[in-house]
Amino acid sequence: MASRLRFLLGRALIYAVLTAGGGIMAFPFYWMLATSVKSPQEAQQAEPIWVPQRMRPANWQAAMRLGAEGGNRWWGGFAPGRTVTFFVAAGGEGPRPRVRIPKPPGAFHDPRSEGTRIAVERVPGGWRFSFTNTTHRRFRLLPVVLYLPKSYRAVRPELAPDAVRSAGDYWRMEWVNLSPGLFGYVFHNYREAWHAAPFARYFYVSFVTAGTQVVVGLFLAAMAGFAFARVRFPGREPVFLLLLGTMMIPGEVLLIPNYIVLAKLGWLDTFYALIVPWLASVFGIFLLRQFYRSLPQDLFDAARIDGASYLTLLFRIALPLAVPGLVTFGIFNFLGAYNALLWPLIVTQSPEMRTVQVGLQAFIGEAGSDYGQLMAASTMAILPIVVGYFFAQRQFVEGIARSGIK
């Protein structure tokens, strides 16, 4: 009984000790999360906020109202002829506020303004503001302008703004980051962040790029891990040698004679600067070729009595025994690719041809960082590699196993 009750207590413990080291280890994921969804007086603050206030209840089921007023309660969406209101509290008698809509500056957010009739009327307690659309296509609310006197300044609309400042004798109301529907305001920033910049560019030349790398490489890799595992040719162990020994040089005293190779070859700021320097990799060779090792001689020795030449041993035999492997040199070739930002940042100029890592640098100006769409574009770029782990993890964690079995 006595030996039941420590081993059911050292369970207990390495479960604990486990669920804290990846509570630590996912921490940073979260916090990227959470500042994804925040707005930018949040994202700011020196005191972290752990709860973004859009993710509370009471605001994203105000949103969801909200947005059934102005189209979808859940995508939002200021539809042709619909209505938004919201409420001002102002106590004391006193001239009527003015509004306006002004046209934000900047790429960020939408000029359509013009099209937006505003109504005001005094309701007890305050005013009631309403806006309509009188044009002919959906469009969102955009930042507001209240002009109140002095004697006004309790301000609480029915959902409240991101940002409301005072400023003199006027209230501005962010309501730019205030999207109808549910939708449309807690995931604000990833709408802003994919038109912030031209991230569908950036994804294509990236998976463009990673997946070129990836094929090609596979197939060289394969090839080669081949001939180093199983075809005896003179020479083979020095040279396997001398290719494992250039993964001790760094890649960074390889970038300027590249640079100047690819330079002569009239290839900057083309895919082929992209790709055509990294196909060929020492790691994937060494990787595939300890997995061959791996394999039973007998399955080879029977194949090349039946007269299989050397290609039919790789693609009959090897390759289709060899998809663990595989799988953990293309996940591996593909984030290196997908997440590399030195290189694509020196031979790239144009827009045109940023990968994502690239892009990311939009977000951050001379004005300062806006960390809540530059974590929200982050999420984006990461979410490819995660769900692809996820898709591939048995094959990954198999080809890890098994590679360094002789």
Second form
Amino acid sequence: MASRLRFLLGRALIYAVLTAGGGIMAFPFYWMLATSVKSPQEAQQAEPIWVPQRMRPANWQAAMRLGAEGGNRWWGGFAPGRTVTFFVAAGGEGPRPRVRIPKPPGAFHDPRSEGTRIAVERVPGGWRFSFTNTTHRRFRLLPVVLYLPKSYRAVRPELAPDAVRSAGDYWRMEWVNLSPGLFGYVFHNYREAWHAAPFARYFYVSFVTAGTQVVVGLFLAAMAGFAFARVRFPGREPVFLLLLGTMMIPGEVLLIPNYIVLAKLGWLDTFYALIVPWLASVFGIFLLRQFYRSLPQDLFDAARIDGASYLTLLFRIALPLAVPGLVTFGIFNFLGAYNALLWPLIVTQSPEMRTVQVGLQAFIGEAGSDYGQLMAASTMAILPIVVGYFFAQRQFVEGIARSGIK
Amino acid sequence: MKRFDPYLAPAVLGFGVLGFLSAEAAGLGFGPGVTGPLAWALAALALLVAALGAYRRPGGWTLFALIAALAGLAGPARPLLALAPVLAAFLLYGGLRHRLPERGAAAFWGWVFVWPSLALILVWHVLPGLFAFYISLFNKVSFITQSRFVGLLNYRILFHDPLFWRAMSNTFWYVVFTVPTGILLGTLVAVLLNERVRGLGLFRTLYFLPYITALTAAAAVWMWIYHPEFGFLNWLLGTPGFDWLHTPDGVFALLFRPLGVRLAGFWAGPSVAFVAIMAMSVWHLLGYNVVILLAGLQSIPRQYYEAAMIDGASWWQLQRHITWPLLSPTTFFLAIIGLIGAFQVFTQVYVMTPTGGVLNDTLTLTMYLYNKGFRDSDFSYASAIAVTVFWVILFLTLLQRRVLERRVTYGE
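Having looked at the form predicted alone, could you now put up the form predicted in complex with its partner chain?
First the chain shown before, then all remaining chains and molecules of the complex.
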């Protein structure tokens, strides 16, 4: 009985430690996601807000209705001729509220605020505001600032404001977008970050770079690894030792000489600079060589005696059997290429050639205090890898584990 | 056709690739440009070799030497023509395919498979390593100024450069703090996960996700957590306004201050800001250690544990006398990989403290190299840093091998 109790206590302790550790590991992700759907005012609270307004279903309904009125129930918008009506429940009596559409700071002329007709009317139980787009343009956002006298009781806007501040006798309520639509409401920060920097281009550059590195790198490593494992050619051992020796050279030694070579080739700020220096990987050759060596030699001898050429041996016999090894190296290579910051930072100058990581790094400097947008941008940057992980979880984990066994 | 050497084709191939690469390099102005009289002299030499070869051993080598001479002539002027030997090798192989002995085919295909990777690695990994040392011997190599050979002067300046020593001691503390912490925490988690827990997949995902997360994004999140006014950590610890990433006081100095001990310089330890970055780095790398260690644990035969349990060993004794020694090759591997990785730490430091922190308290070696090379455009001094770092890493790796490998128990 005592040993049973001890066993149970031990199990409980194991789970407690693992859960606590897992919580600490996962917390930054939660915090990133939570902040990415917060308004600036929510983000900048001394007391953390665990469930942001934009994650509450009550607001989703209002966001959807307002979005449908403005243009589209999913992505909102403020289309020409549309009228968005907004209701604020307010009990008691008081002066008339004031409402306006803020102009971008420093703008001389703002078609949105000048072309929107605003109507304010008293209805039972509160105030109704309607905004009509009299222009011929479609606006992505409908920002609204509302001054509501403090004399009203039980004030409840249909859609929770993004910021509430006290301004004399008034409450100043702000909405960054009063016709958001469901996704436009929840993913507001994502959409704004996407528009604030050319993230589409960043993703394109990153995927072209990482994809080419993976495809060509796999091809090269598959060939060289096969030669080192299964072809007895003169000079094999010295060349292999030379390759192993290059693993001793840390990457930072190569930064400057490779930069100079790229500059002389005129390749700086091009895809060549991002891709070519890292195409061949000693690690990949080594990994695949180990893999081919685990296949039986008899297989190759038999095929050779039957008159198969070395090309056939490689592409028809060795490669199909080495798929797990190829997947391992492919994942490693993609991770390395996609997550790299230092090299793309050095060899690219123009925003058109920035990878996601360099773009994000620049965005961190530009976003300033808008942590909601910054976290949204960070989430977007890690999303492809995380999604890939959930699709190929086993390959990821086994691949990493395999890389450690030599 | 017996006169044809089976190694002819690979030799021609190799010559072609090297000839092309060197001609391209000469065209870009690397090394002595082979032009004018020198080129003719080389061509004459190649022809002489060809003639000698023809006289001594009629057969395959003659052809090779002739191709060599032609390529030597063409090389400096037309780099693409130097690829002619590659074509020649393929034609030779095509013509002889059915008469070639097994060894010849292996030699040809072996080299064909290896050359693309080998050429890329030579050009982008091996030669740049040597080139880095070469440019570190010059005075201010940059694209603007003419540089002058100064020997080891850059290294002499480097050894008296306080910023370099600052970066070196910061990096040293980084290695000393993060590598053992990462391995110990990783071992703890891996051992617990190996106790046949339910929900292994979930736990593994939780611990592993930070590792595949891009460091740039992770650093952005941690900056937000460390934010002095709105950061989560300050709320959790009840220290409002504490600016984690801009506090240059050394942690040892802070720890010993209440005892009346004043520590300064190196012994003050890494700054609070740098320790904050280290915590983030351990968080990031832990998943890798856990996965590798878990694989190592699963390769330990269960019979050892069963035998020891029959003998009445406690859980702690099992870990101490079976797990730890049998896991040591994995731990050793992680220590070496961790050391090499930690010495090159850049991304999270650059994102979280772009200027190297207050009073350079988070300046690392790679960051100093980056600043010198790409901000100040002093390539030779930056190369001197790189070469020094290379020797330090090499020395530490070998030292680690000597010190730790004696304690490593390899199975079987």
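In this text, all values refer to a predicted model and were calculated from it rather than measured experimentally. Residue numbers count along the first chain shown, from 1. For the two forms, the rigid core is made up of the largest set of C-alpha atoms that agree within 1.5 Å on superposition.
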Once everything's superposed on the core, is Pro52 shifted 2 Å or more at the Cα between the two forms? yes
Once both forms sit on the same rigid core, is the C-alpha displacement of Ala26 at or above 2 Å between the two forms? yes
